[in-house]
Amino acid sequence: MPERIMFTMGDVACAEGALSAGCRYFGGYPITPATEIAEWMSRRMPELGGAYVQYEDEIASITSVIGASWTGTKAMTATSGPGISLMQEAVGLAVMTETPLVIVNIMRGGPSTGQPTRGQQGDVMQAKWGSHGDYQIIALTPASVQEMFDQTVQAFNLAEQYRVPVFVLADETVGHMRERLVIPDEKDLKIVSRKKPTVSPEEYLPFKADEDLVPPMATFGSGYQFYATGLTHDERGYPSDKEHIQIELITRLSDKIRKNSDKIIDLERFQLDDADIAVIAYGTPSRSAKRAIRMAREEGIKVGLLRLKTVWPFPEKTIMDLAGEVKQIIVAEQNLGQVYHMVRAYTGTTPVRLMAKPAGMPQLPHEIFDVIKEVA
């Protein structure tokens, strides 16, 4: 399909990104402010020969997505607030069974039902630690309508490459804002699909990893008979309570993300080269931060922005390097401080100021500008 241009909202851009990435199954339960994704998928998916199913709740939604992925279909769900809380056990199941899928969380005010129509960035730590056990996850944080499209495509590619659930972690403002969207020609999109086994069904070990720590993935109904379980399992997929099997499996599940973090992490440096002050932000607050930085630069204050386009895995080395480059760091988040604590862990003696705003409206440029002037 040739390039298309739309004026639309972030939720719709996300749905279009999924379709462009090859998603042909969506299982979901409508919930504000992610409902528009489900609505758009219900219209567009049948046009492309895919399936849209609305379930009775979010638990059924995400488990259906896991099942769809094991049939070889690229699959996604979208939710928010209490919905993402309900999905957490299944996130762990997807991690343990190495099931590629995309989970979109349009973050709203919480806890509990909170503020359904207002944005917040309160689910950042939940995306990393929400399920039980040791594991690594990938979470992308778009800041514009175009990035809702681009990073949804990227999320599918990462999920397929590393056989892991990937979050698109957008705040409500990004999901509901309207901007220009350019959908590239199909031939200009990079699309990644999971590795398939190159051995016969008799030789196939479903959880035997290659050198990249990722096993090739056969699909149900393809002639390969195997067992996939949330229990600790060996390379054959058989449950095991042996200590060394648990250690080897859990270590590999983490290492396939951790050891490839340099390839996964995506960041934007904005006017940082000569900066004495660095603002760290993601999602909507990063847009306000850019405006605040331009205002500060007009007054001669050397300040720049490190924008986290990937929040998990966390860019530990970049934060350590940045702490050596600047005299002061400001973390602007639409919560009471979540990424702030991660930044503090890697900045040594460099002062870090939290600019928290756990409310529906993100930090405004003049609010960030005032904090920059205070620390300058």
Contents of the next structure:
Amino acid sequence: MPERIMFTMGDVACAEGALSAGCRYFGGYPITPATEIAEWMSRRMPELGGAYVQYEDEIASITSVIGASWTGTKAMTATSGPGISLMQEAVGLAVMTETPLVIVNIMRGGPSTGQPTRGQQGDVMQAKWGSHGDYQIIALTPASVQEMFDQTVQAFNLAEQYRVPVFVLADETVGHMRERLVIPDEKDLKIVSRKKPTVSPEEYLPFKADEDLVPPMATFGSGYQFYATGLTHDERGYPSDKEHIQIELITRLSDKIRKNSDKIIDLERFQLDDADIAVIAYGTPSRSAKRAIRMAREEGIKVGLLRLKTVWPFPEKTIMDLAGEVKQIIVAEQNLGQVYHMVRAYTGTTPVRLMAKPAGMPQLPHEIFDVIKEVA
Amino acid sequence: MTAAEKVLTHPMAKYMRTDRLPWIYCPGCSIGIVTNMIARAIEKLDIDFEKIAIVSGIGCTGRVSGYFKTGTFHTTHGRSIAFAEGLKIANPELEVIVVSGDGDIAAIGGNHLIHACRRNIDITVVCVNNFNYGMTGGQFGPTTEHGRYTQTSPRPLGDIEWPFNLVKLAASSGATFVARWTAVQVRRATRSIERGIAHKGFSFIEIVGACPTSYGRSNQLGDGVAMHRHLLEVADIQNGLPPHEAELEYNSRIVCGEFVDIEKPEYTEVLREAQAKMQQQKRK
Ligand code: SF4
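Structure of the form predicted together with its partner chain, please, following the form predicted on its own?
Below is the entire complex, every chain and molecule, led by the chain shown above.
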């Protein structure tokens, strides 16, 4: 399809991004503020020969997405806070069985049902640690309608490349804001698809990784025999309670993300080169931060922004370097400090100020500006 | 091949991951018999083994999938049907069979079971009902009879809850093929599994089985042989009986047979029609 231009909301851009990435299965359950993704999918999926399935709950939704993915279909689900909590069991299953899928979380206020129509960046740590056991996750944090599209495409690409569940972690404001969206021509999009086995079915070991630590993935009905289980398993997929099998498996699952984190991490540096003060933000607060930085620059304050377009894997090295370059760091996030603690872990003696806001309205530009002036 | 080796090769071994044997089941358990039934039903129907997907959840019965030599998936507790639905919808060419226990599918997975029945999606569910959670050591579950003893309904209390009748549950939720047999009615049960697989729509086949290690021991029901003998004695074959009359009283009467076999639009076919309709409208 040629390039299309729309004026639309972040949720719709996200759905269109998924469709452009080749997603042909959506399993979901309506929940504010992610419902528009489901609504858009229910119209667009059948047009493209894909399936929109509305399940009885979030657990069935994501588990069905794992099932769909094992047919070779690109698949996703979308939800918000309480729904994400329900999905965590299946996140672990997807990690353990190395299933590519995309989970969109349009974050709202919590805990519990919290504030359905108000935004918050409340699930950053849940995305990282929500399921049990040790694992690594990828989470992207879009800040505009266009990025909702672009990063959803990117989420599919990363999920396919590394055979992992990938989160699109957007705050409610981004999900519901309306802006111009350019959907590029198909041929201008870079689309990644998972590796298929190249050996014969007799030789195929479903969980034997290549050098990149990712095993080629067979599908149901393709003639390849496999047993996939959420239990700790060897390269054949057979369950094992041996200590070395557990260590090798979870180390590899973790390493395939950790060792590629330089390739996965996506950051934006804004006026940081000569900065004495660095603001770190993601999602909607990063937009306010940019405005605040422009205001501060007009007053001669040397301040810049490090915008996290991916929160997981965490850009440890960048933060460490940044701490060496600036005198002061401000973390502005729409919660009581989730990324703040991560930042603190890599900043040594450089002071870090948290600008927290656990409420529906993100930090406004002048609020961030005031903090910049205070620390300058 | 020597004569002895020939004798040792089971005719269904070609479908199994024999390198995983011996399997985890206790002596006297019904799950092995049910695994055999499924293999024989597949053989009888002569379906392309590569097009079959076998999915299970957690528990003793949940381990069945892993012994089949096809695409198999061992999901989390209770989620086998949800996984199977995604599979079937994304690739309707697949023959999807779910093997589960009663605790797995009627407790934690109960919501998925009733909704899959309602959708009438073409999946065959074989449920081994042994009235308790065997793998975790024999606790009461949603099919445990009132007053029965288990590790979590100890003497002198017994289970204070009332059980689901899975045939009634599946039938009233919209399943279009529903049957119940016991583990000793191998030929009849195998035929029902065959019919269930061939049936276009949601098929639910309950196989009442024995768990001598946990349930049997807690309730002094004897060893595996005694329990299976009992099943044969109390089985009351009533094919075609309205499902709401398909009673199950372990001590005296287990109504067996095929109770529902009706036609209703199947989910993946309806979905394909919906896609065609949408595409047609878009072209206009
Ligand atoms: S615990 Fe019961 S159900 Fe499980 S294998 Fe042993 S006898 Fe069978």
